[in-house]
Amino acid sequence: MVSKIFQSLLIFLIMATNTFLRGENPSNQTTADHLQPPVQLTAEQDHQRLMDLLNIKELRPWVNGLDPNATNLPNYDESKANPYPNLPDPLVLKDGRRVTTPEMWWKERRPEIIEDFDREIYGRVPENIPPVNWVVTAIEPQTVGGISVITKYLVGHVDNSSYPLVNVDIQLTLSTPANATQPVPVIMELSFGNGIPYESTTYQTEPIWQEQVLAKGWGYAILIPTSIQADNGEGLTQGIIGLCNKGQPRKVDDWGALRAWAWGASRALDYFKNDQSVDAKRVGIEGLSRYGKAAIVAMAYDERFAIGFIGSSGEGGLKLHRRNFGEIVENLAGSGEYHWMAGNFLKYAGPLTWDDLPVDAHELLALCAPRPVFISVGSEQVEGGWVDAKGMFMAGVGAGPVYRLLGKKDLGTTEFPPQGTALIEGEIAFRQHSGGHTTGPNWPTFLSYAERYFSNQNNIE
């Protein structure tokens, strides 16, 4: 009797212990029994109720990238593309004052332009976020490219006390080299899954992107964005943004996937503040397609990202939204992915028109400033023309006065450089490769890159 008493008593003792491990309030249970449900809605039924709450009666067509015989093909003809040439100038006030200090920059203009970013693209994050709570759940030696590393596999758990309905659990591993006798850069991955980027291999030359992280002496880091925020509008009543909301639908400027993508790796840059393996001041990021977008908006919001490696991240990324190139507004404004921005958006997509928005791309880049950033693309012969290449460079050259005013070198030049071109030397980089949709073929490119401001004589403060 005594024994079994002991035994429930050790089990109560190992629950309670794991229960304050993830940051979980013990009386949840009894507490989610009194809470409402997450709301439960398809992407068209909460597509059309943020349309109702803007009033807007209906949205411009989207263009058909996929089917060559659709009737709303998209637009690859360049002479076609520039509808509205004059972009926002990042450096004149909404009072029409212009921008002539690094002062005036920090303190009035861009405040202006993240607050235009946040009610109208992205949307807002909320001010009172639960924490997160870092768990090592594994360490496991390995080896890569003949290199041996340690590899942590972690857990961050939101606390959800506050609404236990939701859980929120953040996939995280971080591999850093075993023989390493000082913290070490990191180069962190928003990935598809299973540490696999979502790209061809076709043109894979060179050694795997981890291997060439390695070789330099670095580590790197794999980050599930799924496991933070759904990649569609089902799950905005879950995740981060369900959590946040305790299960009820959006607001219309709160904040999107990509904007809780973005939040996520910012979480994890917390977490390698308190890792000994990692120098949290030469931590970069890197994504392609919709997770290019979501490191853009990281490294845009979080000024500790030392460096962005920023894929074909197109339309909602670094592409021009006032281009009709390709992919277009109306595509993010869709029921398929207007989960991604701030329910705003959709007006700009009707009745509202491109030209309306307050800030564009160039701008999302400036928020960058003075910090590196280096925007890959891959051949429009083979990638395609969807991700518009020339969208992306022209952010580049547009961002180039904030970071000239901030002392810091842009693209070199207005003119769109051939494929396989290196715009290396400034700290806005581009080149366009010669393969698909990958970062790929530009990892040596960008770690050489990298190594200029991750050298011991060039750390970036």
The other form holds:
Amino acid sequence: MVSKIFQSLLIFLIMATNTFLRGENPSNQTTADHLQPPVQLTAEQDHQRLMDLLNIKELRPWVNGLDPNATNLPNYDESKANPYPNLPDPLVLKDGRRVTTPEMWWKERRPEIIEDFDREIYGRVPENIPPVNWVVTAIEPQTVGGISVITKYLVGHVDNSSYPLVNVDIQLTLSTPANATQPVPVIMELSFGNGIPYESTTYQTEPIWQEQVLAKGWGYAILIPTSIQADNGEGLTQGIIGLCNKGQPRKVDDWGALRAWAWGASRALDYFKNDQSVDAKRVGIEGLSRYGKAAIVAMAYDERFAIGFIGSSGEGGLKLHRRNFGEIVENLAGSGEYHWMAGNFLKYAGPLTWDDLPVDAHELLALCAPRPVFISVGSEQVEGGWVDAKGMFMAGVGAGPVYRLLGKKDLGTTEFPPQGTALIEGEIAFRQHSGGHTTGPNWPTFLSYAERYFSNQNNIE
Ligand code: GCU
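Swap state to the form predicted together with alpha-D-glucopyranuronic acid (GCU) from the form predicted alone:
The next block holds the full complex; its first chain is the one shown before.
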């Protein structure tokens, strides 16, 4: 009898703990019955809803980079690539005064630029955002490239007591050298993968990035952005954006997926601060393509990230919006990609023009100053021109004055360098590798660049 009671008690406790971990305490469950379920719209419907809110009748057509027989091909002719050659000056205040001191930058100009990116480009992070509770769900010893590591599997559960109908569990793994005697630097990747922290392949000829990171004595982390926010328009009433909006569609200046993914990266950094194996002052962030965009947004907004490795981020990342080369603003404003951005961004694909954008990508990079950022891209012959290597290089040049104002070194040149040249002397770095749509071949260069900062902690403070 006693053991029966004990057994029932135990079962109750296990169930209660599980429910708690899922963030659905029983009283929420009752409340949930009275809540409106998340609004369900297709990406097209939600996109049209934003156009209506913005009074936009029609958007200019996007370009098709996939079908060579399309009538709306992208431009790859450099002589036509700069219809708006004058970029907004990162060092002139809205009232026309010139920024002449670091103090003016930090106190006056930087907040202006952030406000423009918030309102018009990436959207605002809501104020009522609930806390994240990180739980280690498993710990696994592994051998990676001959080095013993400890891998932690983590789930960051976002408190959803305010709207239990949306559940957000951020997926993260952290792998650090097993024999480390002190906290180590960590490079975190925003990953397209399935959350498996490391997989070796038989055809691999060179150490993959995780092995290269470990060879420096550092650790690596893998964050799954789609566990924070789905990568599509129909998911905008779910995920962290939907949770904060209690299942309602976005306002025109609400955050898009890029900002949400970047927010999740910052929450991972919060966790690292409390993990003894990580030196949270030396955490770098890396991503490719849409996750390269998210990585530069994370770097720009969260000054705690020490270094960024920004792979082929293209339009919406470090490519200048004012460039007509490869992907353009109109693509980002279309129903396949608009969810990355704030609703307000649609305006710049009609009736407004790219030149009406109050800020451009060089200012996103400037927000990272004085911290080091490595701009990575592949070969135009192999990767193609869609991501616009030169447009990203030009953003690097355009951010230079801000880095110099803060006493740092810029790219060191305004001339686009031959493929394979590593411009890594300053805090803005650039290298075009000979491969395709990957950061792969740039890892060794990036890591020796990062080592310069990570080997002497004083450099990054
Ligand atoms: C598409 C999109 C790009 C994006 C890329 C990716 O090509 O147009 O903007 O970077 O997908 O994320 O792979």
